[in-house]
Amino acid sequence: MLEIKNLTKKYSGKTALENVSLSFPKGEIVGLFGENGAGKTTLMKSILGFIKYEGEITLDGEKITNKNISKISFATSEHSFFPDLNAKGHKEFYKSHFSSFSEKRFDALMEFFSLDKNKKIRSFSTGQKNQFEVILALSQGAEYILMDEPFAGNDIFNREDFYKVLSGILDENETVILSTHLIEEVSDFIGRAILIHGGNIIGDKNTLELDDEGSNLVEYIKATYNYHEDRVSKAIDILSGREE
């Protein structure tokens, strides 16, 4: 169990997070959803011990500290590996330094994004070095996967099957947590929604909850975030000059 209790996060006296407390079971996917600024990237650098803050965060009822942060593994357009060393270098170094590495996983899903094993990463395209890092994120052996808007550059195919992949490849004691914008794309993928707004949680819901109350995710969202459908039609009128 991953455990957050009263986080609070401010940067220059601005907060980012406001005492947030939440829980993650095992098996778990979780969408993490919210404007850019609403603190879920801040969220995840916390966890990962990336940054300061107040509260209290333990994995499995304890501190999360270089005995135990193999159990978490991060993917990010930032990316963390090596530009210089090939895939299969990447390999070996994980490998080396994770016991629960799964290299039957890593070459299954190099072969899904037709990656070439031996190319410099340096030399792959934006899409394809996030592709990379979502490849060691879940090859690492962790039982907490971090994605932070893991696929940028990379097209509406591509992301879609690697979801139907994805589903089908976590085990029971793996827990997904995807930050992201696109919430139709994933609206069928995750099991649990959670809305941050200004360093805020001010949503959480399981899926399942949506469709008995007839509902879905985007529905959930626009109605939570107390969203007007007419604020486009208002805009054009006031930019066109129709309204005065």
Second form
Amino acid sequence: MLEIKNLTKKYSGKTALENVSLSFPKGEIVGLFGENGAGKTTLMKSILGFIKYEGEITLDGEKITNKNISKISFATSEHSFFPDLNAKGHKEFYKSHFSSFSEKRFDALMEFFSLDKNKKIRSFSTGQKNQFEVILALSQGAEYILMDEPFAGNDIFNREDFYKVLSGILDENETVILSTHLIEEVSDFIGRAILIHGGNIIGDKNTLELDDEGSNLVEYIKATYNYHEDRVSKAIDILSGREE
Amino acid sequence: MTKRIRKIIPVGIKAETEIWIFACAIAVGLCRALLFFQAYSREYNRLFHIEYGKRVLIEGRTMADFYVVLKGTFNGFIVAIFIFICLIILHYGYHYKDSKSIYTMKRLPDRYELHKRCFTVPLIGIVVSIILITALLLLFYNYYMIKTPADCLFPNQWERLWTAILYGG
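Next, give the form predicted together with its partner chain, keeping in mind that what was shown is the form predicted on its own.
The complete assembly is shown below, putting the previous chain first.
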């Protein structure tokens, strides 16, 4: 279980996360939604220990240190691979550092996406780079897979393929925490939605609960964000001078 | 050898590139240091004049102090050490270039892996430079003491060297 208690992060006085408390049991696929600057990336970076924070983050009851960090993997749109290394080199590097690295999954995903193992990652297209980034995160053998906007730059076909593969290959112990703006696309794929706004958790709902309520993810997010359906038409009316 | 070097340099950097930088930095230090012999010969030749085609010691002429002859000899190694310090910065910077591979390095179970890959080669370079400076200093000192005619030597050259280093020549 990944537990976050009273997490607060401030950047030079400005609050990025405020008193956030969350827990992630094993085997969940969680969508993390929020506007740009809402605090999604800060939350992930705090979990990984990349930034200092106030509060407590534990993994299976222990603080996250080098001893248990390999239980968490990370895929980011900023990319964390080595551009001048080819896929084979990455495989060797990951194998030597992560004892539970899944060579089988790595090879299968590389083949599925038809990525060249001998080409430097630098020479891949943006979409291929994203695919490779996610392949590494999924093959590390981690229990918690954090993904921060992993599909930025991928076309719809790529992304859909990916959701299908992801749903098919995950073990019951693997948890995916996926930060994305592509709400509609991931709605059938995630089991829980967490909404962040201005550094605060404003919603946390299981998708089964939404089904029971006869609602869906998009409606839930719009309602939680207090989204007004008529705001676009109103704006057009004002701009075009139609409103008196 | 390149396989071994690849384990102590940032992931993706060519071992050949690191070897080349290392060799160039040390070569700069060595080449400049070897100019000591040129400086020595210039001072040494001032002790003599030619009489009937023969080199004869000029009476009362003294050899320039060792520290004077040595001046600037190790500047090349200072440049080399500066290059190695820059290399540490470049190694860290490499992990932010074209991707954030720093995230992967910071997530490794071996918490020293990043620093090992950024520091090892430059530190070896700095240590080799210091060892070479020490060895060459001893070599040059002995050369100076043996080759210079005893009558032309000021006493306490070693002490004079350290006085010059510590308090300025």
